[in-house]
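In the block that follows, a single chain appears as structure tokens, in the form predicted on its own.
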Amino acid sequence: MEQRPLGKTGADVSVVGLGTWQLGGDWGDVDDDSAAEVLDAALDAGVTLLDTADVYGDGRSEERIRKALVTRSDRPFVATKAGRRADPFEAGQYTPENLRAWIDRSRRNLGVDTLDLVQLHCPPPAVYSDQRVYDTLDALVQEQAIAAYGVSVETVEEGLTALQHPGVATIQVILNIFRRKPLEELLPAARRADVGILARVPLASGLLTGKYDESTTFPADDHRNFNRNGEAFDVGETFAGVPFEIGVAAAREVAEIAGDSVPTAAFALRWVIDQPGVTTVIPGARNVTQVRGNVAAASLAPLSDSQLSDLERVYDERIRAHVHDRW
């Protein structure tokens, strides 16, 4: 699989990562073996990058990384992400003791002395602009606790913040082809900087999976349930922020554009692939057969540019005033 320098971190990562926010929980259950599956089958299909937070089944999915790796001499890179464990979430939590004992915390979970990458886990916006915050990091660094920093960010005003502080590697962004306003200005700055970009929420929750109706419905643990309107974290992390049924509706559009030659998901992530600045993308996956469709991705051929008017025509028509100004 291509694999694409990942900003300042020194790290070649493959354009297809692996997000595991689905083996920690908030998406239905996934056992032990099967989240074992899904793990063995993105490494032995060349992934590099796996992507994961301390709150993620607070903790389990850090845990089950650890186990994956303990048998395997090809070990990838693995960014996780801390300060979502923050109790009350708010911008005075993120002490020095306190980023100490979150980074520490994943470094048992994980099994390492020295974390490939940790990200702010969307912290409060104070945060990104919060010195004493980046310093604690820097000296984290030194201390070999971490090898590199970066941000994930809800929006894009966050990433352009972080971006003003020289130590950060990465940002974690939520990018597909129905949120595409970090095209215009972040992803040029990134660029500029030497900042690699981690491409999350690419198939919006499943919407660009093209498997949804209106009919569809989610189990009661799983956050395309309970966090609909936001009740649980930030609305733009479930379904990218697009109401259900406008959103099911856009997608079968994309289906369309997409032909019945490629799945709707490759097609949705080889776009995400394509745009400049674009490191890795991330979508999740609960069994081997979503490791593979989403793999298959890094061999498609980029979009053409029909294609690509025509999604340009469904953001605009369908999509944009829903979210283009929110984040």
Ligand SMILES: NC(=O)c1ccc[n+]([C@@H]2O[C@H](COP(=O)([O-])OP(=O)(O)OC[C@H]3O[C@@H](n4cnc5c(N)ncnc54)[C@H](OP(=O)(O)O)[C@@H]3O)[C@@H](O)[C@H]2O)c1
Second form
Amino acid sequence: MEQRPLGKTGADVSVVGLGTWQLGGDWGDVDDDSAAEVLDAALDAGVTLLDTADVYGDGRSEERIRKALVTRSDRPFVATKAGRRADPFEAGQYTPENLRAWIDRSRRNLGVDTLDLVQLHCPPPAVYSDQRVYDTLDALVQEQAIAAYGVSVETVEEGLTALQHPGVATIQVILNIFRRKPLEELLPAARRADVGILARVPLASGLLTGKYDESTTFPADDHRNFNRNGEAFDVGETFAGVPFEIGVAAAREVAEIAGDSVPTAAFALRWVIDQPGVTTVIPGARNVTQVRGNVAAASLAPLSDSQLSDLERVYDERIRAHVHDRW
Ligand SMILES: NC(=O)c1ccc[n+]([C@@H]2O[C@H](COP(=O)([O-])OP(=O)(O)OC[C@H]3O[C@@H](n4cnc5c(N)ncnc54)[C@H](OP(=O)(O)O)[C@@H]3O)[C@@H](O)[C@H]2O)c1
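Complement to the form predicted on its own: the form predicted in complex with the ligand:
Below: every chain and molecule of the assembly, starting with the one above.
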């Protein structure tokens, strides 16, 4: 699979990575065997970047990654996140002591001395301009507890703020056919600063596979049920912030634009891969079929000009008003 340099980390990573929130929780149950199969299938298919976080299943996603890697000779780049264990969830919690404790826990969960990448996990906005936080992360790099750090952001504004700090190696942001604002300023600025972009929620939590209809329901322990209106965390993380019925109708049009010969999910991922500035796209997957379907995006041809303009029309007509000025 195509590999690209991941910003200032010095690592090359596959253009299709694997998001592993599903292997922790909040997406209905994924049992141990399925999680191991998903990880193996991704690595076997050439995925060299895994995205996880200390809070996915309270460490379960990180631990499953550690277990999966024990039996393998290859070693992917593992990007984890820290910061959402803050309790209460406020900027004052991002002390050197707390950051160190969270990061040490991830080192234990993942079974490594040095974490490849720690991303600040969508903290309160003030944290992105808190020099003390960056000083702590710089010290942790010096001590080789982490090899590099980056940020995961909700808004373009937060990403632009983080870019002012030279130690930031990567930015993770929601980017998909239904979330285009990062294309305007954030991706060009990141590119100029040699900062890698991890594009998350690329399928709008599954909407952009075209497989749901207005009557689709999700289990009680799935955020697509319990966070529909942002009850538990930023609503932008659920269906990319697009109201479900509106997203279903727009995804139907996306599927038509993709045509019968290309699965809509792979088509949607190819769109992300080809945006200038994107390093890697990190779709989440609950099973092996999904992993393989997503990896196939790496070998698809770029979208045609008419497909690109049709997608832009769908965005402008159906989606823009719901998301563009919000994140
Ligand atoms: N704040 C943050 O930093 C943050 C927030 C969100 C996500 N993330 C990261 O980004 C990753 C990706 O985002 P996401 O998982 O939220 O959303 P996503 O990748 O847009 O959607 C994942 C869902 O799409 C469906 N799917 C995936 N591949 C498919 C395929 N080939 N065919 C059919 N359906 C497919 C599955 O839905 P079903 O379950 O219905 O099968 C899957 O659960 C996460 O795993 C996580 O690592 C980070």
